[in-house]
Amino acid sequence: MKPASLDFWHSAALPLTTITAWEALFDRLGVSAEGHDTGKSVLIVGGAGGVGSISIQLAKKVAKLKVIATASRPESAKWVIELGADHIVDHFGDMPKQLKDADFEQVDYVLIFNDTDKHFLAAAAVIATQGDICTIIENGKPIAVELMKAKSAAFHWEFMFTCSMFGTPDMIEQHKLLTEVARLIDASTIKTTLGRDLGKINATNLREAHQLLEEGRAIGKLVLTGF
């Protein structure tokens, strides 16, 4: 169901990333959607992207977590702060050191929405004992999950198409979570993640959208409207 308070293009920015973020946070990591984990910490790698943008809001406004989001440019840092991030670290820098400098020796949860190969070692270093890491990005080389053994930490995958691909019995939950997010938007608890409307669907605008994504410069979700 589309949020009543949004037009179609602001609504179009939400469904795929929202399902991914909700399942990663509440289903894979097991964070309470009722606020029972209030005060725990989550590191969101790729905070200014489409999935990161909705994850920040869900983690802060629904789960009541302390949110550390990564951002590497002034404009992306401003974006994640406006969405509710409590702290920012630069994913191009030494994340464990930056977290320690911000008084986070460890974090309870890590969400990786950008380059698993590059960021897994940092995630394994900062994850708390019996903590959880979840990624949505396929790895290109073996992941050193053995680094998590001493901490009894867990590693999870999230793929929003799993339910539809395999016809899982809980497919209806994706409908339910989107309905709940529509309610949260209409209540002004969270907002759309539309970062930029690139105009009509044509070859020129599609090339621009792909270029922004390939260069890692997209903030929020990109939307094209009409032909």
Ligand SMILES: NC(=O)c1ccc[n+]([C@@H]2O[C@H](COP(=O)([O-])OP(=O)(O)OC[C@H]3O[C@@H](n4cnc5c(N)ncnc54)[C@H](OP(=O)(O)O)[C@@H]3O)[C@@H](O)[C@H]2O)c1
Given for the second form:
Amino acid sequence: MKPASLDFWHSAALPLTTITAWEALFDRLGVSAEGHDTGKSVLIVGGAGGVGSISIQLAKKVAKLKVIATASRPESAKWVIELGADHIVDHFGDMPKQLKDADFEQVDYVLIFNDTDKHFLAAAAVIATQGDICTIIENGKPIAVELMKAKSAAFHWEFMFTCSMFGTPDMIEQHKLLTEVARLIDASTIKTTLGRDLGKINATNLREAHQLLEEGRAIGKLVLTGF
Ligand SMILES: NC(=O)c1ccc[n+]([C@@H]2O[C@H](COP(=O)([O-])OP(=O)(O)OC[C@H]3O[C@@H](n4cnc5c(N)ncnc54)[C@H](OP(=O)(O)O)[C@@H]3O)[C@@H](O)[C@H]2O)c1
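Go ahead and give the structure of the form predicted together with this ligand, now that the form predicted alone is out.
Zooming out: every chain and molecule, the one shown earlier first.
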């Protein structure tokens, strides 16, 4: 159900990314939604994107994790801090070194929301023993999961269409998680991830939206209105 406190365009920014983020964090990584993992750490790669923006909030406000989000620009760094990130590292820099400098030798969980090919090695280097890495981005070259063997760490995929594509028996869980997130929004625990409303759809703003996405410069979700 749509959050009662949001209009349609602020609501439209949420469902797909919320399902992805919730399933990645709670179903794939196995983080407790009841706070049993309070104080553990998660590295969220691509923190300012649509999935990252809702994941930061779920990890911080619901799971009570220590959240390290990646951001490379002042405006994306400001955005992830406002959403609740405790620390920032730059995904274009040496992430293991930046984490070490911030006193995180290892992290309990890693969520990869951008460029698995580029970020897997860093994720494997910083994941804690028996930790969990989840990606939502298809790889273009082989993923060296053997690097995680000595640590007995686990690698997971998240694809939000798996349930509908295969008609899994737990499909109803997506309805339940969206209802729960609508409740959290109406309780002001979580906020919309709408980053920019580009206005009534036309050829110019549609092109602008595509350009922002293709260049990897979107912050939060872009919304076009007036359908
Ligand atoms: N598997 C699934 O179910 C699923 C669901 C939803 C989305 N997706 C996929 O997930 C990806 C992310 O989508 P999104 O809407 O969340 O975000 P997005 O709009 O693609 O992400 C934009 C952000 O990515 C950051 N970024 C750019 N290049 C990066 C890099 N090389 N490494 C890390 N971060 C980088 C930028 O941050 P800075 O400005 O700080 O650089 C920017 O704010 C897309 O490829 C989408 O197709 C998959």
